[in-house]
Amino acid sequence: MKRKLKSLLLVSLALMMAFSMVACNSKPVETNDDPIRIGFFAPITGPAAADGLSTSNSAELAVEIVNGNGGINGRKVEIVKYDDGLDTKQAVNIAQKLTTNDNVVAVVSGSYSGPTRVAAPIFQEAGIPMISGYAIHPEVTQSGDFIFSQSFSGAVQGKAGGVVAVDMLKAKRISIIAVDIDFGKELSESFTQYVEANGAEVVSLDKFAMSDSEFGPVITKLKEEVKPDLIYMANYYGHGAEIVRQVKNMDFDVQILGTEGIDSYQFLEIAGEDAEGVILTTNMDRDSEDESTQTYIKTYTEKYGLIPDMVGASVYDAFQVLFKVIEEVGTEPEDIRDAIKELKNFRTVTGVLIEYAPSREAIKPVQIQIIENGEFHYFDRIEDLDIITPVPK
């Protein structure tokens, strides 16, 4: 009898250990009372903190609105937010936490290409969908089929800039001033390819580090020696503001064409009246008649007391995409991935998302804005599919 009882105890103990091991290695079972957890990371501190603030605000606004409307299929959404400080090592740590500890069903990147492209392979390996709000480097989506970009690629935007420079503004001699990181390289390369293939000449290319702030010698050289009829700036708002100020201070009469990097309230505040007449490629049209765009601008401005920019709007759109597909297919990562791939003609605050290319980069119109009276306004729009469709590398 004792031997039989001992055998039963051993079997029970073995079963308990087996169930314990399964529980330790299984994903927690979701119920309809559990929040839908979505990961998010952005450079909330560090040299890109202004963009981090914009994206963080927009992420929180998107979640606040969807929860205020009852959540998704009756479940609240919870954002799991991290600050990457524009540091790639920190981005790797964040991606590892999100994929192993935080029980998220998807992730939105509100960060630059550097942090986003080192984090993307980790999400791909874990089988968790990630949508990048605005990182432009092609290696982001090349990480695999779980990785998407909500904005157009750098190659598309650079080509669109070429259309503005050559076809719209009729520039013939063009100088480029570019920040020497992924952003500046990708934009300036694709811009150069287009303009040189369409009758214009890039007469100078000046690169600078993120830490640089003195552009006087470069501007002097351009004015007195190079004499371009257009300057293409592939840089961010701080550098862009300083460049346009020095151009105006030197009475240098030249058209300036920028990119989404200067699409920021910070650029308008720092550059002031020196920004007048600057044209830029971006993905947000402030003069859009679309109700969702104007509602986003109004709500964001009233809540935060700031003017929204393209990085924030792009992150807001990324959350809208996730909300849409989760409502339709649920929270299984594979189902979310497949639904994003099939999404077509989805209206966002930055315009209609036509579809995702096979590279999983968004195909959408490129908006051209001009700064007038201290504000961004409509200048033109590029909808030609030959321009806005990314070409696989």
Second form
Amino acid sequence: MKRKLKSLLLVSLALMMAFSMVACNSKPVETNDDPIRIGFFAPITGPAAADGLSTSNSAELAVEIVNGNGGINGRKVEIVKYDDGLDTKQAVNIAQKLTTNDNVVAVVSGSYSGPTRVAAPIFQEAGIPMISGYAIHPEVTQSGDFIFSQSFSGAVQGKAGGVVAVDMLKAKRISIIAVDIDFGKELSESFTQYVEANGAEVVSLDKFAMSDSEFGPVITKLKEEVKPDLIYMANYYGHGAEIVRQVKNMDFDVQILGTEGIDSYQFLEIAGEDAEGVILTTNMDRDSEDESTQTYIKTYTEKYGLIPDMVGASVYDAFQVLFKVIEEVGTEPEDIRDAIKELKNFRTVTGVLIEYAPSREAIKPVQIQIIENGEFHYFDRIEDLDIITPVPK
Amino acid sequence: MLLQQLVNGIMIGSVYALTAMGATLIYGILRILDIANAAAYAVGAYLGWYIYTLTNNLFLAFFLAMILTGLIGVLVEKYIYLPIISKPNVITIVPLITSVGLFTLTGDLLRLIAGPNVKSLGVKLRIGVLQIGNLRINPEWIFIIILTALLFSILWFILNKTKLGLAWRATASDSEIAQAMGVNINVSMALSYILGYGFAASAGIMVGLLYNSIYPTMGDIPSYKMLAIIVLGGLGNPVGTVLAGLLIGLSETLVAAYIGSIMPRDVIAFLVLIIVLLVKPSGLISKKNA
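Return the structure block for the form predicted in complex with the partner chain; the form predicted alone was the one displayed.
Below is the whole assembly, all chains and molecules, this chain first.
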């Protein structure tokens, strides 16, 4: 009896092993019926969850629209989505999963510079192209030739801010309030460089940690002692909204210039009517007559009931670039990389992508928007290649 | 400019005092460092926002949210903390870790229920700006300072002039003797949580009003900053907490105004804490029996 049981056990074990080996070997060869898988990660939880929602919505929308039109060359697109929680350790895990487990042909980052910067080398190593939606740190694309940025670098945008401040608004005495991380540092450095070379003076620089939320003391100081004619805000919407609220509260008559960091429906929501007249550098022109821009704004608003912003639009565009090149060259990662490099004058939601610079950052016009009646509107546009082409460091 | 900066500092200081008051009251009785008080702060802000959007009545939103959050506090005390601390030989770190867990859980629950977006109260107060020479005080600030003073007066009255308060103070100074003398310490504990979570909620709504933003992670900074304030105030002492809140608010403001933003505000708070503790290890006001 005992022996019988033993042999039964052995047989069943052997059968199980045989089955599992079959299962291992039966990994399917990619066929035309399989979806094209594209990886995506964004800070869906944690302190940047609102931006995570914008980018994740936009990624879903991009895929939904392309599939609605029959997919790419008859193949459906599938998105493999992860939440990095704005945590660099998490971003590393995600990049490892995407490169080893998930069978993706390319990746879009919908995250900030921190997570994107640590994930980029892993994609480079694995030879999988990644396009970062809006991370501005130069080290993101310095990771290697598989890594692209859909937005202009902080250096370009800071310089463009300088053009707005000095050449368009004729400011002479400028105060800077910056968030004390990569984002604020990159922007305020190149801004200062341009401003000081062009006849204006930076009269004060105040840096704030991300966790700070109280700007009363610094606005009091600027109003009563420094007396600038323009405040440049190199920060995100939370800080930005609080600064414009304090400026209005203190009845301080000064022009405020922001960056893409405040290009968010959240900025309009928190700052309310105190945001009127604020000017900002960004990449999406809400008043553009371009069809793709207007379609994106319309479908996004209808589907999600939220006002679209630059982080979402940039991620949407990163997907458009991938769709375009995959349609042309197929799904081999090297071919995708080469085709992105060759892309020229491609119309996107965030303006015409002229080309990718040798540093693989997108060269495209910088849009200057002004807030009027609680909405972003056209103020000006910078297309001068001397300004919008990144200078290698 | 100095006068304006002093007003800025006092205003921030009152909000800090209010934020830390809830945790102070709970520590006073249960000797629990209740990090979850920062969750009550966020929950209160959300309840206040929700009631305000329904009724458009700020005072109603304020007090209803305080009461509801206070009641949640009693449930948390009765069904989570009490069973834990009444176990024999429980080490003090267990309720602390429990509170950290509650706090983390609440942040994500709020995100799942209300979404990650910032909610704005969008309150426009009808009273005008108070302008005396160069000094400007905004309606929100006036509202916050008056309400803080009112809440502290009510608290002082409850603790010092009522039987309930006498029982609370007796329990705070020695719960075993208080119990032996016939004080119902369960009532004192429940009072701690009603007041503690109610105060946290009021602070959350005020901060939400001040910055016009309510979001799931809004309790993150208060969760550790209130520790600096309650320790500085002498752990469990309400008057000490008010003084500590004001001291930290003023120090942060004056450093930001005159020395510049050389370090984050939170660092300044903890620096003040370390300096004071070096001189006076028991905090600004220590317990008489300590």
